[in-house]
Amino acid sequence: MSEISQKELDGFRADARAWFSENVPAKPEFMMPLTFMEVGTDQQFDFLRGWQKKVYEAGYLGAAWPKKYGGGGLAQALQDIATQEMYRAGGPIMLNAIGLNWAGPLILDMGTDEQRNQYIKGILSAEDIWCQGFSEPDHGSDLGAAQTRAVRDGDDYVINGSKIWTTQGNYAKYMILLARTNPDAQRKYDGLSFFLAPMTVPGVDTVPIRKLTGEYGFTQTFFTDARIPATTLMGGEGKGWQVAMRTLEYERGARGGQAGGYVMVYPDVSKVVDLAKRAMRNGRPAFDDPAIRERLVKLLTTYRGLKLNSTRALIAPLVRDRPLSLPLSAKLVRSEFYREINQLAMAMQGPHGAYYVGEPEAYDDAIWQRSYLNSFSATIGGGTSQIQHNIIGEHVLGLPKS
């Protein structure tokens, strides 16, 4: 694709800004999810599905994905502009997070032409919701120990087992599924296979999981003699670990190619400063407390560093010494940062930090408390913070596994 002129970039930005200004919906009467992991009611789901479809049809989602599969066929710079203007206008999150950010890029990267034609447009339009079947109840962060079985039977695989923390599993049409096809493999990783599994076949059942916040968003998924076509296998039998690792690169933001938009509403750092000036502790604003100001400065510095590192990662000479350091550490630093900033916002409120959504004495309708409780999911999904530390140690610093 030829280089885009500044005039073309500016024109696209002006059009996107005008469109989002006119089309971002008014805040509904019901509580909106802060992240895709909190979509727990039909009202929320239908509202966000309609919004994603509208953004896609306007050309501001999937703009850089190939046109022949349903994307816009434009330059990535234009999609980046559209996402920036979406955020500036305060638009709702995109619903189909796993499809847009993990499954879709994976299919474009490693899938067949038939799979791209079958799945990509439905991902972008939110007609086909995707979920992820990696974690299992008995194996925690040890993804390689997955025991959900997939047994070949003619033109099908028969699936038995269970997956947990299946985000939007009760709404999903498809699952990216990691299952064990060879329990006798010498290396446990060699016995795993990766499937683009339909969720609508008999024998697939989901049970919603209620979170500490009282909200839903996750399910446990049970497979009981569920038959899925062998054509849904990706990468070949026994190659599932390699495909799963590529998927996690997308999930952790270490590899580009996502469809655009955003799937989480992050805390506004400037509003934390504003809260410090309003929240009273011992009869005085929290901002007057030197310890609070010190923590605020540290968090603001981290926030600025995160923004600058996003740019730095794209400048090869600046990362030549450790090219993987920024992409592999971004998920860890970002998820822990937002947990910490919500925690500080709660601490600044003193006794008011104990109030929750709907209680009249709560600051900002307890958005900070709700955001804090929900922030832990981001420190777990895609590999816990502890796992992320291991990855950085091994793949960036070259430390041994033992």
Given for the second form:
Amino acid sequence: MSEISQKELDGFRADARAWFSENVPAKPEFMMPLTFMEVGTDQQFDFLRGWQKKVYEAGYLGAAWPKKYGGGGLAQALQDIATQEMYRAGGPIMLNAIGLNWAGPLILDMGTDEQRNQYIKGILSAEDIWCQGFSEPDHGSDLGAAQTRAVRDGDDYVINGSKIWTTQGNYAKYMILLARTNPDAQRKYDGLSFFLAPMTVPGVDTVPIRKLTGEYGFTQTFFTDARIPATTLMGGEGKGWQVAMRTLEYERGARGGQAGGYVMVYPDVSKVVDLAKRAMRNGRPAFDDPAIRERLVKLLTTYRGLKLNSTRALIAPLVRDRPLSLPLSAKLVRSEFYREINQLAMAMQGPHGAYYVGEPEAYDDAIWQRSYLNSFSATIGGGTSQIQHNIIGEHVLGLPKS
Amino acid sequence: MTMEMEVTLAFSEEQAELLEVAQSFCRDKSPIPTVRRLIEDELGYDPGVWAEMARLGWLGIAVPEEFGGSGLSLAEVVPVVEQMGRRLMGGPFVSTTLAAQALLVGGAEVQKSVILPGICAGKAATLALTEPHGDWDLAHIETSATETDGKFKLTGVKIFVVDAMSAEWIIVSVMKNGEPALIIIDRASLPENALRREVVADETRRSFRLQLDGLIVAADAFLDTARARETLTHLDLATSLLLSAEACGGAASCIDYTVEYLNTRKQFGKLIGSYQSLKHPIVDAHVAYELARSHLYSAASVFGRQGEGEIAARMAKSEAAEALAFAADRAIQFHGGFGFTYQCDAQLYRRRGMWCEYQYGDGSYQRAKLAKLML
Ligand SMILES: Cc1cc2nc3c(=O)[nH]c(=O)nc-3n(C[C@H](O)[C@H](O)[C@H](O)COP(=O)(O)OP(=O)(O)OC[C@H]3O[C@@H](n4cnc5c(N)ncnc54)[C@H](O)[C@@H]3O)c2cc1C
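Return the structure block for the form predicted in complex with its partner chain; the form predicted alone was the one displayed.
Whole complex next, starting from this chain.
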């Protein structure tokens, strides 16, 4: 790719800044989801779908994806700038997370031209919502043991079984599906195949599951003799595990190619300090309680450490000892940090810590309590913290498998 | 809001070069059998290796060229100390570097021009700041200098005067007319028995109690009194920075050492590293070490900057010392009965950790300071 001049970068940034400052929507009446896993009502869904479409049409999403499939055909650096400006302006999240971050890059990398024509544009415009069908009721962390069956029949595969915790399952038109084509494979991994499965065919049913917050956001998805075209197979029969692992690389950012934007916003840590000054604990502001101060500073130190880790990850001589260490540990550290800081925010409130959303006397409408409960989405979803420990232990420190 | 400010972590070419050289130098010169041999040695380090370090220019890294140094900064000292820490290397490198810092910030011109070239050439020096009252606040000084006939009579005791027996010069904090001041003493001028070797947990260290009562010094022994407070603050943070470097290095090798055992020792027919009650805590130790190391190099890059420099140094100190303490504590446990022996290296790291944590403010102390700076 030809070098982009600084002038061009600056010009693009200025345009993006102007566009976002003009177009970021005002705060709606309803609670705005902070992550793509928190989209629980039609109102939230419609709002975010409209927003993503608008960003895409303005040229600030998929800017670096090829033009002929619906992208902007620009350099990645420009998409990065657009994403930064979106964040800076406080733009809401992008809705179609699985499409933008996993399915889309995969289809661009490995798909046929026909598949690219069929799927990419709808991913970007949020016309076609994607979901991920990996976890099953009996197989979550042990994904390789997934049992949902896919049986070849003529030009189709017939799917039977159930997926669970399917984020946005009730809205999705397509699912990236991991299913078992060969139950007799010697290694459990070799019996798996990966599909770009349509959710609109007969025999696919989604049942919403209520989350610990009392809201909705994911489903259980049932397949009963659902027929999907064999052309939706990605990477060949028996290669599903490799393809699934590849999608995880996009997720971890170990492999480039995502559409841009962000699908989670993290709560503003400075608001916790602000809360400490307001919240009364044991007759005085939590801010004046040495125990709270110590915990708060400890967490702020971790917060800063996280940022510094991502800077250091780019300095080769400072990551030579164990090059995978920082990329593979970021998810664990970040998700546990947010869980803990929300927990501390509750502890600051004394007895008010027991209030919940809807109680007029609660601090900040109990957003801290809700955020704390929601923070487990990241310590469980995408591989639990315990599994992250295994991954770091085995792939960074070289310890034997558990 | 302070915490939202951009965080900085820069790494210079000089740092990269020194990191590489120090890595192989320390590995070669300070294998564990050497560390253990030197523990038994009165001096505690190999003078030949020390001379080589001087020849490499390490003692003058942060000393301006006009005084015989290379004109870099403490940021470039950090990778060297980190690698020494990694190999548990003894010797007066850190204390001498810090003494030079005291002179650079608070010394008179003549003191600088006489002493700094000596330091760069390989003469050791040290600081005597801590007192029996144990307060980590370096401005809390009970040692006093009282004027009589144009000279000054000292009263008081200093503890944890590291490397005092190897030092040519000792820089001592005192109260003079109700204000902190620093004086420089020729170690050779001390009466016999003024120095007593302390028994410290970290046996690679040589630490001394310094009895100052009755000692008389001339007026020209004082560093610039107008800058004494500033100098003490600088030393507090510089010490934090270098102890963090030492602790980070120690944590890295302690983790390596433990991982090695988890990958070779078998129980119940399985490598013990496959048990999650060992695997997960060692991962926690590793993750804590990585965070600490990022803080360390950030603190190195912003060292000396108003506000930001202090925050970064205190964070680094608390994170690094606690990371080493935790890693080494678990290292003992995870070696089982062998972990309880003197022969197991886990104790070396744990003892080193006690030094790094309890000297110049532990984690809670640093966080209390940080709360004032950040909240
Ligand atoms: C908000 C949210 C959204 C999600 N969205 C999706 C989605 O869109 N699509 C999808 O496919 N999945 C999704 N998931 C599922 C998620 O990936 C799984 O929940 C997760 O991988 C854990 O699997 P599990 O629920 O079966 O728990 P289990 O694997 O049964 O784990 C139970 C407990 O055992 C621990 N454990 C399990 N194995 C080990 C081990 N080897 N060592 C140590 N501890 C172990 C776990 O850490 C956990 O604490 C989502 C989950 C959440 C919370």
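Residue numbers count along the first chain shown, from 1. Just so we're on the same page, rigid core means the largest C-alpha set that superposes within 1.5 Å between forms. Just so it is clear, the structure is predicted and the values come from calculations on it, not from any experiment.
*Using a superposition on the rigid core, decide whether the Cα position of L9 changes by 2 angstroms or more between the two forms.*
Comparing the forms between the two forms, which are aligned on their rigid core, L9 does shift its C-alpha by 2 Å or more.
*Do you see a C-alpha shift of 2 Å or more at S270 between the two forms, with the core held fixed?*
No; S270 is a residue whose C-alpha shifts by less than 2 Å between the two forms when the cores are overlaid.
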